[in-house]
Each structure stands twice: as structure tokens, then as C-alpha cells.
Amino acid sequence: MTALLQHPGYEDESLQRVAEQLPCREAQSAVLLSLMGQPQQYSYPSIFIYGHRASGKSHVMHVLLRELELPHATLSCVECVSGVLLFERVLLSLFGHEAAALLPRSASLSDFVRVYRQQCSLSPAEQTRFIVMEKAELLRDADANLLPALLRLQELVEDNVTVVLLSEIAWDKFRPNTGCFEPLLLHFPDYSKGELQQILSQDRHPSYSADFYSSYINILLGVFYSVCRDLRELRHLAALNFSKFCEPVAEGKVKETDTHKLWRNIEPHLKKAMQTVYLREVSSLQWEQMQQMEEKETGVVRGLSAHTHIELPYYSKFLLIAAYLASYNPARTDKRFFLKHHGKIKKTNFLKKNEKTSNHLLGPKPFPLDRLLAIFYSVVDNRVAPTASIFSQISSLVTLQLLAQVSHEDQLDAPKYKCAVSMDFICAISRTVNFDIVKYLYDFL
């Protein structure tokens, strides 16, 4: 590995630790390496380095400047909301609490510049300076003038100090329209399944083999790399999912190389949590305590699949009931269930004698958007008024799969959807907000 991170300008000691933190990554570390060039040497005013989320990013610039010790200042665009806020941490990490006491109390980006060159004069820089700014996209969202300075800022402050942009989305994306200094590029692709693998494998419990493990991890990568590819959210799964694997072994029923029974054992517990990649529903402490509850009360494990409807807001729940209401009742039948005074509708009159089909085996019909509403403002207890949350969290439904646009995006007039679910999951959600969804089904009356 050490090999790929050879430089004249730094020890080979320090290039061996920067290889053991940054397994799979090796070649880009190189080629950032040599972007950077020898530390007394003037470096490329700006590099854009760009790729997906939880690729190394932030991970392989942190390690080289700590390993390395290059002064920086390394900030987040999140947090930094304002341009007073990145001068301020920029002149703070640099350069002390006197340097961003200078600033005035709105400071701009002049105001930054003149303090900047005057700490310059009082301590030049023996090395390259780096400033490090992760979230980068946000810029975009501020002052027109601040991302060319910062792409440019080398030149303005004549300081050897190089910006270095961490992002998600590609320069073509980013580029402002008005033009501006072209940085270096530098894309992390994402990890490869093998990568992956070697990657998790590392963070092996050490009541258990290496080889235990791993068998593990690529169970786990045969349910979920096609689905995610994300470090961060595979290596909270392994961790999440690791004790039910285990189970067996440490019940003694199972010896750690019976890979076959393992696998059957954890094979549906993966399945039902891959419904909840990314959905965050509930914290791991909070899974593992709903979890023993329900294999008390039932004996079967049903894994985070029934708990998807828990963490949604209290007016969602209501949305996909009144969805799911929608695409399984008649639209006629509206007045009898949600008008409270509809008066008498004899039994044998509201049927139809050649309505002998239940609407459940026929599957959800489309709905028109106002229809939803109308049902919703009926079910719900409280008076809702028509706000744009309410509009937005039909939107989330849809992303989350739970309701499915059925007509053409560009209209806009009337929209209609289905519901997704099943009615298992309809009277789970039913249940958590105390409505008898079965009193309101045309199939059960």
C-alpha cells in the first residue's frame, strides 16, 4: 500500500499510517498527494473533489492533513450559515482567536481579506495552508461574489493556501453562470462490493473470528449491495443486525462454520430490514427493546418491517388511511361513510346485487386528489387547515412509496394517486392513532 503513497516531501513513516486508515482508497490519496505537492512548495489555488456519499471524501482529506500535519482549517457549510461565520472559523483556525477578533461585527468579504493578508504579514506561511470545506453545494445558496473568492482566494490574499471543496454533486452542477476560476478535479467513486467487504470486515467483533465475521458481512452485502452502496449506512446495519446472527452460535445450537444455517437463520430478519434502509424510523436501542417485546408477546421475530409506520407524523397516518379508504371504496359510497347526516340509506339499496367482487381482490383504484382531502378533513379529529405541510407530506408519501402517482407529472389540475399498502400495515398504522379502519371498508360491511 505504501507504495502507491510514495512522496519526496514527507517521511515514510508518516505515509505508512495514512495507508493502514485508508484501505480501498490508496490511489486517490495518491493522486491528492501529488495535487498538494511538497509542503513548502506553492500548491494549486482550489480542488474540487466530488462523489457520493460516504465515499472517503471527508475521510482521506482529514487523514492526510492530520498524518501529515499541514495547518488547515477544516468547516462545514451547514453550519457555517452566513459569511461572517466561515471568515470567523477560517481566521480562528489559522491564525488564533486575535486574527478573528479583527473582523467586524459585519464583516465582509474585504473586511476578511485585509485581515487575512495582515496576519499573513505577521506569520507567513511556511507550509501550504488548507482550507477544507465540506457540504460545498450549500454555497451556491450564498453571496454571489464568495465562491469565485474562495476558488481564487490564493491570489486575493497572497498567501500559499489552497481551498479545497467537498462535495456531492459534480462541478458541471456547481459551476456559478457567471463564471469563475476552473479548479482541480478529483472524483471518488463509490465502493465496490469487494471494497466493501474489506472495509467492514475490519470492524470485526472480537468475541469472534475474522473469518466468523466476515462470512457475516457478506451475507449482509448479498441482501443490501443492490439496494446501498453507502459505507456509513451498510456499516450501521452490520452493527445493528450482528446479534441476531450470532444467536444461534452463542446459543450453542449452531457452530460458527455452519454458514448454511446462519444464513436461513438471519435471511428474513435482512429482508424485513431492508425496508427501512435509509428511513431511520427508530434509533438501534429503540429496534432491539420493540424487538424482545414482540418476540415475548408473539414468538416471531418480525424484524423493522412493523415498525415502518411508527416515526411517520401524526397527519400522514391520517393521509394513508384516507388513501388507502379511497382506493379500496367505491367513490358513491363516500356520503354513507363520512357525511354525518346522509340519513337512512337502506342496506338492500346501497348494494348492488351484481356487485359481488371484493374491491381488496381487484386491487387499489386511482383517485383524484381532492377526493383524498375530503376524506382526510372527515377522519382526522382535529380541524386541519389546508396548509402547504399538508400538500408536502402527500409529496413524502409518494417518495416513500407509500402512495403511487398515477397520472402524468406535468398535471397538474387533478393528480391521482393509489395506495401502496397492505391492509395488514393500513391497521397497524390504524391502530397507533385509535381508528377503526374496518367500520369505514364497503368489502367489510
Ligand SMILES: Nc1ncnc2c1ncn2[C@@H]1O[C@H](COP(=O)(O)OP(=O)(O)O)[C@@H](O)[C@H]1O
Given for the second form:
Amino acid sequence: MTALLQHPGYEDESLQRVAEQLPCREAQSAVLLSLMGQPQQYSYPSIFIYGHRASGKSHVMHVLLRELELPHATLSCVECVSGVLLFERVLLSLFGHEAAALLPRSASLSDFVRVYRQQCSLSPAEQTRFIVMEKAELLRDADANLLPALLRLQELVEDNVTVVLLSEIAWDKFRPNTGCFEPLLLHFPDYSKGELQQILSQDRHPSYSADFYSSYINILLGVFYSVCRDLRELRHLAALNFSKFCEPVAEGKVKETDTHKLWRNIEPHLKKAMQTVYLREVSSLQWEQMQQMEEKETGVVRGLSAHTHIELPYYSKFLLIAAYLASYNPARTDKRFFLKHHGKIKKTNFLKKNEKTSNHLLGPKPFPLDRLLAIFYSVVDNRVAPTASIFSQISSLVTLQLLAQVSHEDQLDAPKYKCAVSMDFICAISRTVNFDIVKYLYDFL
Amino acid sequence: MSTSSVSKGCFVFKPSGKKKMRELGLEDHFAEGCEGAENTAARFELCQQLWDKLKTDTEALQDELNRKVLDSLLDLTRKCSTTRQHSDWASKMRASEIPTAALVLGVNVPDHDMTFQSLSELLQQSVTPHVASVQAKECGTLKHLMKRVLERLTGTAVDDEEEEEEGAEQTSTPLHKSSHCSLSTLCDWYNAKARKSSTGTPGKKRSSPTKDEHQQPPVVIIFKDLEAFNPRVLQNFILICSLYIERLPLMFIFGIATSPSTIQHMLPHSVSSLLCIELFQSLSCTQHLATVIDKLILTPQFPFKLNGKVMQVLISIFLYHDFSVRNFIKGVQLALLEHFHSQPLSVLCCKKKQALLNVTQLGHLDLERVRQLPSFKRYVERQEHQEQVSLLTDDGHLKEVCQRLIKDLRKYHKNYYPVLRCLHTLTSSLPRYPLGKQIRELHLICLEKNVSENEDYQSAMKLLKMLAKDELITLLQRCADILQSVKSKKMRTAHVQLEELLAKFKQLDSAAVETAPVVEENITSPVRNLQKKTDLFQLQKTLLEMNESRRSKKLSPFEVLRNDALEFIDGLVKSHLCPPESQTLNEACYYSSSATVRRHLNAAPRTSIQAALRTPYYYIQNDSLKTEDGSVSNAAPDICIAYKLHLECGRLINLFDWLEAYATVVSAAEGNDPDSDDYGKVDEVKHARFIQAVSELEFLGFIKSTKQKTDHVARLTWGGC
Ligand SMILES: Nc1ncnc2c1ncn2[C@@H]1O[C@H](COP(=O)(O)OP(=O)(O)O)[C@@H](O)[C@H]1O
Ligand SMILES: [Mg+2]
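For comparison with the form predicted on its own, kindly provide the form predicted together with this ligand.
So here's everything in the complex, that chain up top.
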């Protein structure tokens, strides 16, 4: 704490404000501050911060840069779909619109460096400029030279600039194999239960006491800590369920201090929240509405995943069944299942022990179109002409993501597919057309 | 089994109707190849009128059906735009999620367009001007998606690097430099809009008072076909949007064809936790079709009719292939067009007044056509000799008779539909649905042949006899309600009769209290048990038992009355539900060429290719290629010969043998002397022709090269010859 409160080059007051906003991240912010040095001093060229979601990476950077009033550009790599957008953002934040407008339309990295140099010669840095890149893991998919260049941007543009990369993935998974400048690594560990308690307790409701809110957070963490440590999510859940928690107090039934009674009231409710809102089975809006009318009618809410029923045209059902069979049966058993007079197929040969039961564990296998159609024609009960609509139904099943096309879309010749539905789903479908699919599955023979 | 490049593709059939009608000089197109050229103009006009009516009616119907879902969706969007302004503790603490409506529409994707069309219109009218719909196929990458969204919202073209690259760098400093596709551009645009609307144009704003000024209209993005989107693109887009949600009141609508659980399959928890998803379920497509059939087909308003077979084709395309109501309507449209195009007497297929008028204007040729109609011939046979002669010779008399027949046909329809509905009401809740669950099934049965001769009808009547009194009365009451609203003399008398019967039933009620009500109990209850039984054998046994037990007993007053009522219904059915074929002049209104409809709507590309290869004389209209035994002539196009020869081979075809055989056939066609040395020899030209034929066959997907043997090709199709 003391390390944070005094730092040469920065006002104590702003450091004080920083410390207040960053509980449980004192160590990390102290390291960052010492890396940054005094505002006018050059800092390390690139810093790589990693830690799980909601471990406060963005928060810490944001608070530091804002409170210490350092020039900076913050951008998210998801948003910068192309390098150009990234360059434009950086120039815009650091030098303003005119600078960004100087970039040619399809700017390359060297264009960016040129414009940057030109701009910083006009307005030399008095303080270190910071470029914070959120979700830096996406840089791995960008141009191969972008990441190495960013890591040594200071050197390239000859300016007092530091690039801070924020990522949920460790640096080891990042490092280009051609080698590059190594950034300074800084890890943000997950918050412990106690830390979460401390941070969350700060958001107390203005009309209730701090202790009351803190006990609420304690109960909340008791339920959720085992499944969720995401601060953002926990805060969201806390906000959603707090009204339910205070209900007995507001009605005057229970005193604020009677923690046990309060716990008994809220715990089942939170458990239910864990299975519904937390999984986004039920939206937060619905959840709030449910809370209001719960007393009267505790109607069973059906979550999103409860709706799995799909109505399909008759032949689509059979195409899907055929696809399922093709995906989970070995091709050599087709004769046995679908040929009336399959002649002599030796039992021992047919049933290979180790192969049995494993097909469903291994997942669906790809199959060519002709096999699909061959099975389709033998399972569907009446004669079907090979019309265009049969083929377009296959395409429809692909767009509906019930089938997956394995071969490339452009490959017209012998395309391959995989069946992408579950056993339960296909059984339900088969039942509607009176087809006993289990009889045709090799695994269940 | 088939597999081939060509047969894999999807062949979308675009009905010719709409297009033909909108083009210039469509009438000429219509007249082309039309039978009975005298009255094409009139027929064209009628056809167009009917189609316009059908179209507006279906659209109105669809709007009505969608109304409920759309209304609740609109409510949500309104709610979103108002709750955003809340600033209490809970909403500050809560993560700001993007409000999302998951609209489950069913797998009938072709129908969705219309729904989304009306949805976005409604949204624009009543909630927000900012609505953008995107489709998966135009948004393969995040950049494209972003671009489409921006374009559709701002209504201007967004600068695109790719385009510019093609544009040869001549515009080095474009004006709107910063209009790169990103949401911050959109934010700026939105803020500018908001500012403008709050300060400027006071005149326009006056109608909507101050309330509006605080409200930010949401920016709605509609993803029409969620399943087809690339999950990564969608995830990233949502991530980006969530960065801006504080500044930009975004809202999503997901159009889902399968089930809402796909959202969770496509989006990981980290992304779906950014959304606040509400579910909306639209009417299922089978219900939708049922309403369309009920409102548009089963009504005497619409003079054009489909016969049983055509109806069957359209319904089975719907049930077996696509579930698309829109395609069903297009099928009706095709039938409509074909009917007016191919049937000269279709001038009589219109409103009564006009039809009667049109009869008077029939020419001699048309009247001859009337005389040729099978239904008319049957009619003539039933007449006396004198009348027969005058019908066949006297045009004036025929016209008079025709007018009467047209009126009769109209009356038939007027009575048919109410009686059909009555019968459906009575039978649709019987166990095992002997006459179908849906009215369209019953309609099909009735179109086919006399229902009263149908076995299922008999058993339905038997089951009706076993209904408990109150059940029977409610059903009959519903029938009476149906008949009440019909404006037809016969139906009015039927209604009166039915009401009398019902009154008697009610009298029975009051009388029965005094006499023994016990007797009924054991007769009427078994049908309840029947509902549960699923075994056919059991069912028949119980029926038999009940029959016997009944015979031995004296009929109670209720039974007497019930038999009367059912006899009355039976009488109605017998006199009004006869198939349309039995009606004279039905050909004028009924379209019957199911084969045409099937061929057009459910094309079988491979079958037609094979037919073309097998019967080239028909396709290239060259009779010299015709042979007695129907085989392919020597002089047929090369590809036909090669195709014919390849049918005789096994799975692998030796190319050299094939070539030899081909050369022999072609030499025979050239009329070379079979004994000469050259006969059957492969020269360069023949070789080249053969190669071309083979590669054409490969292109059509009949053969492909194989790695098993280099000088062989593999056959890909079997049978079909
Ligand atoms: N130490 C902390 N004190 C207060 N709030 C915090 C702290 N750490 C994180 N938060 C809050 O948690 C949320 C998620 O943090 P964020 O910095 O975005 O995580 P990350 O960038 O690591 O994914 C933010 O809303 C932030 O305000
Ligand atoms: Mg972050």
C-alpha cells in the first residue's frame, strides 16, 4: 500500500485515488508504476499482462492511465478487424483526427510508422505514451509482422511509447517461432474468495448498511464461488438477487442482523439462479419479472435449452436418420443392415469386439453423399424420386447445422458430411416417423 | 444410387407466374401457345384478378397470424428503449447486456422473408427508424457483417478497401476518411442524429411531445438466419457491440429456424452472458398452412379450384419436402396460371354474374368444347332423347343450359364447404381419426370419391353413434353454428332442421330426469374407454359387442333421436359432399393436371437428363431418330450413343472397349460397308467425338475417373434404363 502511495513524479493525491479504486491489486499496480517510472522517463517498450477474465487487467490499466493523466490509446483487438483500423485508432487517440486522416486508405505497417514518426516529431512526447491492446490473443491471427512490430514499437518510431498487451492467454502460447522482442510479463492471479468479498462489498446499496450488504455478498459467494469466479458476473448476480434478499427486511419480518433467517430465505433462490440466469437459460429481465410474481405463481420456466424440439418435413427426418446411421455405423456393416439378402457375412467377422460401442464415444464420422442417399432410399418407406427437393433438403439441413459439411463447399464432386445431432434428438425424430433407429445402430446390436 | 456433380446441386424453381405477369406485354406471352386463342385476353385478365386477390388475401392472413408474435416483440423493443434510462442501484450494478429477441420461426426458411419484412416495417413505424437486417450469406466475415450493418443503418455506402484497390488509387484523399467500418463511426452517426432530432425540425416533432426527447430510439439489428452465420463472426460481433452498449442502445433480433438451444451451441457462455435473451415462438408452419387452406381454399369465394390430385401434390410437397407456405401458394399460383392458359373454358371460372355473361359470349368453337367435356357428356346421357339432340345441335339452347349448370356448380360449392366443415367438426375428435384430424384430409377424401361410400366414413358414423349425449349435443350445436352463417337456401333449411333436432334433445333432457336415466349410462360410456384403447382389434371387438347388445335392446328415446340426427347428417353428406367430378362443367373451374404441377414444382433433374439421353428424337424433335423398338438410333447424338453403351457395362468401364463399341455403332450410322476393312475403325474424328461425349457424360455426373485402373472410368448411376 505504501509503495503505491508514494511514487516520484506523480501527485500523492492521484496516487491516493488510484489506491482507492484498486483494492486487492496493490502489488500489481505497484509493479506497473515502477515499470512506468516517472512520466517523462522512457518505460519498457512492451508489457504483457495476462490473467483470467475479470481479473482486473483492463480495470487496473484504465484507472492508472486515467488518474495519472497519461496520454494513451486503448483499443480492443476484436474490433480492429484489420491492421488499418488499429493504426487509425492509435493515431486518432494519440494525435487527433488530422493525424489519422494522413494514413493512406489501405495503410501498411510502414505507412503507420512513417505517419507516427512525422506526428511525434511535431509533438514530441513529454510523457510516456501508452498503447493498451485488449484481447491481445487475437493478434496471433493478424499479419505475421504486426505483433513483433508492436513489441518493439518504441524502437521503430523512436518515441517514448509503451505497448501494453492484455491477454487471457499466457505468453508461451504467443511467442512467434521466428523469435521476437520479449515483453515484460506480468501475471494477474485470480482473486481469492476473500478478495472477491472485499471488492464486491464496496458496491453496497445506498439505503442499506455496509455490514448488511457484506453479509449478502458472503452468502452469494458461498453459493457461487465454486462455479464462478468472474467478478463481472458475480456483481451482476448480486445486483439481480439483492431485492429478493432484502424482501423480508423491507417487509419488516426479519431484522437486518438476523443473518441466519436471511440466509434461509435467499439460499434456495440463489441455487435456482445458478441453474437459470447464470447459465443464461433465463434472461435477467425474465428473472427479475419472475422474482416479482413468484409468490403467486411459481410457473416452471423453460430455459433456452429446454426447447430442443424441431419440426422437420418428412423426408428431412429420414435424411437426418440416414445421416446419423452413416455417421455412427461402419460402412462395411451397411450391407448387413440395409440389404434384404445380405448373404453370408460371418458373424464373427461382422462383430469386431473392440469396435463395438466405441462408435458413439468417438463421435460422428464423415460419410460421402452417395452413402447417405443409399441409406436414405432403403430406410424411407416408399419410393422416392431423386428430385431436386431431396437435394435441396440436404443443403437445408446443412444450413440448419443439423448436418455439417466436411469437405469444402466448392467441392461439387462427392461432398462429405457429418451428422451433427445427438442420440436423444435422433431418437425423438425417429419416433415421430415410427422408425426404430436403435435396431439399425451397430453399437447397440 | 446417384451421386454426381449435377444432381447434387439445388435447383430452385421460380414459378413463371409472377414474372410473366409483371413484364411488359405479358399478355402476349400468355397468349403464346395458348389453346383457344379467341378469349385469351379475357382469361388473362381473370387470371390476373384472381392472383391479385389470392396474393393480397394471403398477405393479410400472414400478417394477422404473425401479429401476436410481432406485437410482443415490439413491446420488448419499446421496453428496452425505456428501461435504459433507469439509474437505480440495481441497473447500475448489473452488467449491461444487449437486449436480444430470439424469434423461433420454424424450418420453413422461405417463409421467413415476409415475416421479417413486416417486422422491420412495424419497427420502423412505431419504435425506431434504425433497423438493419442482415443475412448470413452476405456476412462471411466480421468486416462484411460490420459493413452491411453500417450501410443499412446509415443508408450510405461505407468505404471499403477492396473496392478501392480495384479503383486504381486515383482517389487518394477521399472525403469521408473516418467512415471505416467500425461501431465508433456508428456511435458518432447516432449521436449526430439524436442531436439533430432533439434540436432541429421542431415542426415535425411537435406531434410527439417531450417524452420522446429523453428516449433514445434503439438500434435494432436483425439476424435473419442465425444458424447459417459463422459462429466466430457472430461472437466477435457481439463482443464488439458489448463494448459500445453504454453509448449505443443496441438491440438484436435472432431469427431461428431450429430451436433456441442453437444459441447456446453457437455462443460460448462468455459471449451469451453479454446478451439478455427473450424467447418468442411463432406459429408452427403446419398450423399456418391449415389456416391458409381453411381461409383461402375451403371457401366458395374463390372460383378457381384444385382437384384432389393437384391438392395432394401440393400438400405432399409441403409435408414431405419444405414446410413452406409460400411455396404452397406459389404452387396454387402455378396451377392458376396453367389452368387459364390451357383451358379455354376457364372464362367461366369467375364470379357468378360475369360467368353468366361470359356464357352468352361463347363462340361456336367453345361450345363444341363444352360438348366434348366428359362431365357434359355424362350430363347429356342422362337427358331425354329430344333434349339430347337439341343440346348437341342448338347453340342457343346449350348456352341457356350452360347458364343453369354454372349456377348449379356455384350452389354445389356453396353447400359443399359448410357440410364439409360440419362433417369435420363431428369426426375430428373421434378416436383414431377415421376421417383425418385436419380438415384438409377430409377434403381430400371428399374430392377423391363419394365419402359416403368410404369405409372410414361408415366407421366414423358408427363411432358417432356411441358418443355420449352431451358430447353429441355440443358437436351438433357447433354444426348448427356453422350452418347458420351460410347464405344458401338449402343450408338454411338444414339449419332449421338441425335446430329442431337440438331442441328435441333438450326436451329429452328435461323429460329424462323423470324416467330412468340409468339405461343410458352403460351404452354411452364405452366410447370414453375407447379413446384410450390403441389396439385396432380391441376396438373392433368392442364395436361388435356394442352392436349386439344394442340389437337386443329396445331403443331408448335418446337413441331414436340420435339415430335421426345422424341420419340427417348422413343425408346432408350424401347430397352435398359428392366429388366435384360428378358436377357438370366442373372442368371450367377445377384444375386437374397434377403431373404438370409435380413436374414444375418438384423437378427431377436426373430423370429428365436420362430421359433426354434415352429419347433424343423427342427432345431435338427429329423423328428420323425414332426406332421401332424404342432403342437409341445409330444416328443419335454421340452422347446418347455413349450413354446407351455405358448402360451395358458394370461398375468399371474399360475406355478402350467403350471406344471400340462406339466406333462400330457410328460406322453403322455412316452407312459403311460392314465387310470393308475400315468398318468400325477408330479414326481421329471418331476418337475426338468419343472423347467429347465421354467428358460430357462426366460433366453430367454419370461417370468419373477412378484411381483403381487408369484406363477405366467408374460408373456412378445404376438402373434408370
Ligand atoms: N480490484 C478491483 N476493484 C474493483 N473492481 C474491479 C477490480 N478488478 C476488476 N474489477 C471490475 O471487474 C470487472 C472486470 O474487470 P476487467 O478489468 O475488465 O477484467 P479483465 O480485463 O481482466 O477481463 C470490471 O467491471 C472492473 O471494474
Ligand atoms: Mg479486459
